[in-house]
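Quick heads-up: it's one chain on its own, the form predicted alone, in structure tokens.
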Amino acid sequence: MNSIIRSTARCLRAGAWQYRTAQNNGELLSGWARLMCSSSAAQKTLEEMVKKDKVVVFIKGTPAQPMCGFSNAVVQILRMHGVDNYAAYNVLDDQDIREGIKTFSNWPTIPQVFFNGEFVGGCDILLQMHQSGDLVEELQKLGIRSALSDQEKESK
């Protein structure tokens, strides 16, 4: 019930709602009026969320307490690179965000990682980027200096 209230409040704040009434054979049924958030408004909200920061992650749990192994791996990879300043959204708190982000990115699983508003991938992609060294380069493009590149220089 709380998620319905939160969703409705979010739609009202965004000004993206439609007043719909249920009909039965052309007769209006009183008491069946409801607010519905339009999908375009939800997509716009998600677009704003992914563009909010240079690095944005949608995970199960929080960075301080990830609630699944894949989300934990994403948090640990970012931590290894010294990326502490990023937006993290707990999809377990909001079912609309959890399902909406999958539609937005056309990616069926959580976690999801975005750099500068662009979808990067999930845990597997971020792990591959980390292992190949591509993540250091991508972070540099964002103006983020990877802690691992500093460690490599110190070891030489």
Contents of the next structure:
Amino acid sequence: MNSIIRSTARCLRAGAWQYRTAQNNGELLSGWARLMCSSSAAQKTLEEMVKKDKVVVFIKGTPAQPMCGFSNAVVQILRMHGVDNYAAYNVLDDQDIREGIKTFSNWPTIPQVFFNGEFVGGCDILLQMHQSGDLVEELQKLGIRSALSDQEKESK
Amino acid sequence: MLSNALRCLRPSTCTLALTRQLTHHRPHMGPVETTIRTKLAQALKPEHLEVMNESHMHAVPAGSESHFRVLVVSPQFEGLSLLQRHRLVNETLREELSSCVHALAIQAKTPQQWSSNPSLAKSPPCMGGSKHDNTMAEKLKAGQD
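Output the form predicted in complex with its partner chain next; the form predicted alone has already been displayed.
First the chain shown before, then all remaining chains and molecules of the complex.
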């Protein structure tokens, strides 16, 4: 009986301590909670962004004016394949998107390419897909006819 | 007969030239480059490994260690998609990528792929992105600490 009382008391004390800590760190905790909420909200927004269009890229700069050689390579490859209807987000405009997308795809660098909401890779992967002919096939799966698809057939 | 002999020699001299190019480019190796080499060697047990500091090609101060290109040839890549291979490399260098390394170009090949096409890709020319990047100062500082 005594041991039950003792362990209950211990729990209550622990609970009280946590309550007091929460009160003292009230500001800190709610700040942390706000951060978590906003980052999960940000992740949700990013999820919507990558699913909204068939081809979505996160780059530095814009397709008209890329600000990074690797981002430019992605833009040029898409252009070569005649893909001109895609969503491009300039991470230099928004630090939250820039950091958020790295967390979202668990990928540390920009540019980032998404097909049908699925992460494809960065510049290196897109380039290799282009060189191997896989990109033509992947675009076809999206219902996009690559401008290079006739060349592909001829070479085969 | 002489022309035949010359034809046989040509491919191997090309390979030699390429190899010379690959191994010759070894200016002073900074601490970040050393770490990258060590980590990739330990994690992926590559048959061939090239780590190139390409920071001088970008809009960052001389001596920076912020932009790298790696070529990793490892049997561990067998059966893995490009994305899986690149994720392996990224994971190995997670610490560096979350601090001082701003860009990492990756070529991840199996030994068979490498022997059938021993070519090093080239990075596209810089378009000055780092100049407009206000987070670069932090990253460069992280590299110097």
